[in-house]
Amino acid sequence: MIKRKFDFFVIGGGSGGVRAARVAASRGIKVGLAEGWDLGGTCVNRGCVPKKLYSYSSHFSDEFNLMSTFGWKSFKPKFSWNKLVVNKKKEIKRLNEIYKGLLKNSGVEIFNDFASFEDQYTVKVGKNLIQSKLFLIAVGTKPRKLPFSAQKKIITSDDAFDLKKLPKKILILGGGYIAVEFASIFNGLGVDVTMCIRGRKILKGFDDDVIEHLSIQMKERGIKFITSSFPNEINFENRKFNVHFKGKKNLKYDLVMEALGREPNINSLKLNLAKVKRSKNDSIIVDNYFKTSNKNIYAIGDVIDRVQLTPVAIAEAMHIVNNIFNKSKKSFKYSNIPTAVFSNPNFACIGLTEWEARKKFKKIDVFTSHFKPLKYSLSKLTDKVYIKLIVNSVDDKIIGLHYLGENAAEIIQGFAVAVVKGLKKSDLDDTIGIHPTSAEEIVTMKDKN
């Protein structure tokens, strides 16, 4: 075994521990880092990256719907799954050698191997041991499974990529922002898409008008629900996957994909040598300021389970470097976080559901509107932009943005800094709207609910 010391070693080349790994090296820090898949980590090889890559190619069916309806005549053009698969895997490879070259030119030495702990001062990382003042814990999540009978034929988020060819007809279990997102794009591609949750409603924990109006849009588009029931059992027989529900209820589809979460990727890491403590759920435990149980090992991203999204994750790298080497000790704060659902219609929101601000605050103002976006308005398409914006009425302070429609996370994202700021209602009032776009809606609604 080949010995070898650094300052600061990185376990995962993920976002987060990519930035970590060169930010601390750009301060002379003798950082290395390993990863045994590519780097880029979930976002850039199997997650976001490649899912608004198929997302974009899921929305082109309704863009040469609405040609003619702008006077353009046009042949029904012919879609090549395969072509989209080779075109992304290039991508991903540009992305990978782009953060090879980064790390490498911040001084980071890179191991192509998985990590794992020896004791609590030691990694074994291939052929080498590795001691290190300081660990950084970013390995990320991977996909959650249940055993039912067809397990090893039954997809997850990690597969779905790279099918060899696309299905008739498809079920998802699960009713997350990755099963919503998947059934968006499968069902633009001309899939016959069913949804299965065990609740009522998918993407739970977001606000419940918004996501009653993209589930209406969804079915409208063809997309089936499934609700308040889940599968007892998937057997794989005579090529279809043979579903059964309760009450001797069986359904037959051409692929079946789990969508049901992520769990931490945490297997080999053995962790208890390192004497590093987990929750019941596996992810690792650490406190303000991102420190394990363990004072030499630290843990970011999605492994820790406080909010699983890659610029969250970064901005984590970036916080606990600058806590560690500037000798500092602020807490990182996680509120008003903007995010997006790549569903289609595309959803975003920053702040607080009605519901959570009705519980917070004694009095709220809710403010919404909707309407069909003017690029719809020469066709048959039933797509609608719906707005939700929530304020406390005490101080007029924007508390809840929530947007559905196109190019949603383009939108919220300019308007986050709104809320992020804590600007007023009465500062979208003084706000002159772009005529005509669906965006003004935010600074001319006048009308509470």
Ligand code: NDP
Contents of the next structure:
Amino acid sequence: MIKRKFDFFVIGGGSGGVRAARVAASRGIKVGLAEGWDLGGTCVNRGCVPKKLYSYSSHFSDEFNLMSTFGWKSFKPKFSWNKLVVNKKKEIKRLNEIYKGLLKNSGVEIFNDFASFEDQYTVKVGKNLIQSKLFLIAVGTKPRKLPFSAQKKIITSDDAFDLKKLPKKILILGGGYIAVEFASIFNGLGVDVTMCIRGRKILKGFDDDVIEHLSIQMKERGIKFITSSFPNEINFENRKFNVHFKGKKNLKYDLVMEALGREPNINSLKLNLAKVKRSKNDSIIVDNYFKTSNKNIYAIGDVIDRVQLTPVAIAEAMHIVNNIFNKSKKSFKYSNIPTAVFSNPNFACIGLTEWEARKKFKKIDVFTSHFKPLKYSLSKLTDKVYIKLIVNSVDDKIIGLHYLGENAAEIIQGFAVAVVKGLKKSDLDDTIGIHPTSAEEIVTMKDKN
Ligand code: NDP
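Next up, the form predicted in complex with this ligand. The previous block was the form predicted on its own.
To see the whole picture, the full complex is given below, headed by that same chain.
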């Protein structure tokens, strides 16, 4: 065993871990980082980045449909899944190298192996026995799987990006971010998609009206829904998945994908040897300053199960490094985090849902707008933009903004800055729109619900 000593040792080379390691090292601190897989974590390798690339790819089917309405002679485009996979791999490899370069250039020593605690001051990484004054756990999560007979054949988002070929007919279990995004991707690429959710609605926790509008548009694009029902068994026979529903029919699919939430990626960490406590769902328990039950060990990102979003992990990383190395004690604020679902159409929001706002505030005003965007006006496409703006009537502040339609994430990202800084409805009224755009509706909304 090779013995090594560090001031700050990061376990996990995803978005949060890499950011914390880089920033700490750039302050002249001796930093090491262990990552057994490729650098970049879920987001770069098996999440946000490849998902967005595939999402772009799937949107082309709409563009092809629209072309002829704008005078272009239509042709029959041919899609190559293999080409997309190969190009995606190239891009991810490039990003892996960029992450490596960023770490090395800021002075972080990288260990390409998984870490496990020996005791509360020591981790083993390959042939290295590493002691550090402080540890940061940023190991993220992995897909949750249910114990169906065909478990090994059922894919998750980890596998979906590298399928050998596209299935003809897929069943997606779950109705969260991943399920909805992949349903749209597969649908856009011509796959017959069915989503199956145990409840009545997809995207629980988001604004009910927006989700209703999104579901309608997903259905209009051909995505089927099985709601308030869930398989009790799935087996694989004669190259087909047989999906059994309690007291109901059995259905057959070429492929089944589980997107049922994620669980902490902690199996090999031996956290008990470091006296790090976990919650019921195995996520690592931290205080307001990301300190675990062991005062020398911190944790951030998806593994603490607060808000499982890459930009949040990065912000937590910046926060923790500032707190530790400036010896300050600021707690992290989780309010007003903008988010997007890269469904087709896209959906993005910041702030409260109408239901949350009615519970929290005495009096609110709700403005909505529902219209066919100019881009689709020449075509038979039925897509509509839906916008909901929620205002606290007492101080006129925007407490929720929800946008369903093309480029939703890009639009909400801009407005998010203003909402975080206390944007008022009167500020929107004072702003002149850019015509003709879809987003101009946000500054011209007059009709209260
Ligand atoms: P989510 O938590 O978003 O959704 C999980 C889904 O699985 C829900 O529909 C849930 O149903 C269902 N489910 C959970 N357990 C069971 C069960 N035992 N039986 C039946 N249904 C079940 O998880 P995802 O996996 O989609 O995504 C994980 C996280 O990754 C997200 O929370 C998000 O933070 C992040 N993410 C963000 C993205 C983005 O920013 N665009 C993209 C992808 C992921 P129910 O609603 O009834 O609980």
